[in-house]
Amino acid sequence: MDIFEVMGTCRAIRQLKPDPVPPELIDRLLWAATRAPSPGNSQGWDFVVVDDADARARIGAAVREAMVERVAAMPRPDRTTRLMLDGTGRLVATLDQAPVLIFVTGGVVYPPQAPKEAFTWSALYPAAQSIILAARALGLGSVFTTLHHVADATIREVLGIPDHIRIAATIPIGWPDGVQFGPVNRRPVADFVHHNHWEGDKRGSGA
């Protein structure tokens, strides 16, 4: 599949289906992370890949706990978020029937001799961005989130992750379950863009 086909249809997908995911397509998505640039080629991430049941339940039930009622009160406003936070509590409520979870995580590792925090997220991003695009490309549904946040403690019992180790990212992975890939809902590039001069907020909210 060509890559701004991957890049235009790659929606957020949120339901997904409990069937087994191969493990050899679970590897060509590590791969796909692994191809991510980082700081000086430093490489400092580690991915935890959470396909065991009873982790998964663990893990969910504390995502459920925090965030079913939070996000069942979010206002609606209009569609775009209707949808996002309708698919949003749909995941919360079903996380561990996810067959996959890959949790993008690192350290603060770089420049060696004096690491810096902004580091591992230039690095942790562009991994966890990669492992959406491939998933794309070869059919897996997923999704960007920042569920850790709410479970922190949970997750990190569970998978054994260090308190020094950063968690950039945690990305359900599985098939799409009554969903389809389709054009995502984008500005027009022109609005983002300045030619060698900032020319203010072309979104009409100032400059």
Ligand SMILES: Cc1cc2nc3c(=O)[nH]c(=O)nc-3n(C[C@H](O)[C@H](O)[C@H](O)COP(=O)(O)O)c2cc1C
Contents of the next structure:
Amino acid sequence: MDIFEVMGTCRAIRQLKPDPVPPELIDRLLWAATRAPSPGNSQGWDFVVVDDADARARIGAAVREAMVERVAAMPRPDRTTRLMLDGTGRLVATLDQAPVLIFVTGGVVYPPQAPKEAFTWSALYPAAQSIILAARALGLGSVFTTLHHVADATIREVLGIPDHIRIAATIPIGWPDGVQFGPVNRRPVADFVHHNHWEGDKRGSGA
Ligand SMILES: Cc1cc2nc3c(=O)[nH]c(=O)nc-3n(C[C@H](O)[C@H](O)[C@H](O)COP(=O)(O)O)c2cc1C
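Other form of same protein, the form predicted together with the named molecule, not the form predicted alone:
Complete assembly follows, chain above in first position.
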């Protein structure tokens, strides 16, 4: 699949079938992740791939407990927000059913003489996005989440992730269940692009 088609149709897929994903496809996602750029090519990432049912159940329960009521109570002022929050509600209620969870993690390692936190995130986010784009290319659903924030202690305990390792993304992976890839809902390019100099707030200029 053409990379521009992948990017243009890479919707967040929050409903996943529990069916297993062949390990060789997960390997391809990890290959993509580890091809990402990083500051000074530091590659300061570690990917914790979780398909163990007990681990997923414990993590899923912690996320469910922390999030289900909170998401249900969030205001839904427009259709886009409603669809997103409804999807998020289903995701947090059923996270343990996703056949694979990938945690994108890394230490504060760059530059070696004086490591800075910001460089950690700047390495981990491109790697996470590469997983998501590769998943789309393979027809696998995924969504970038920060759900680890609400279940940090449980996730670290279940997976043995040390405290000094940052967790940047929790990415459920599986086959889409009743939802489809399709054009992502984004503003026109012209809303964000400045030619040669800052042109002020351009929101609305390209509609
Ligand atoms: C840094 C980051 C954090 C996100 N965290 C969550 C999350 O915790 N839960 C969730 O359901 N979606 C999360 N998302 C997904 C976004 O909500 C989603 O990409 C956005 O609404 C656009 O939807 P689309 O990707 O389907 O076009 C996150 C995305 C990013 C980039």
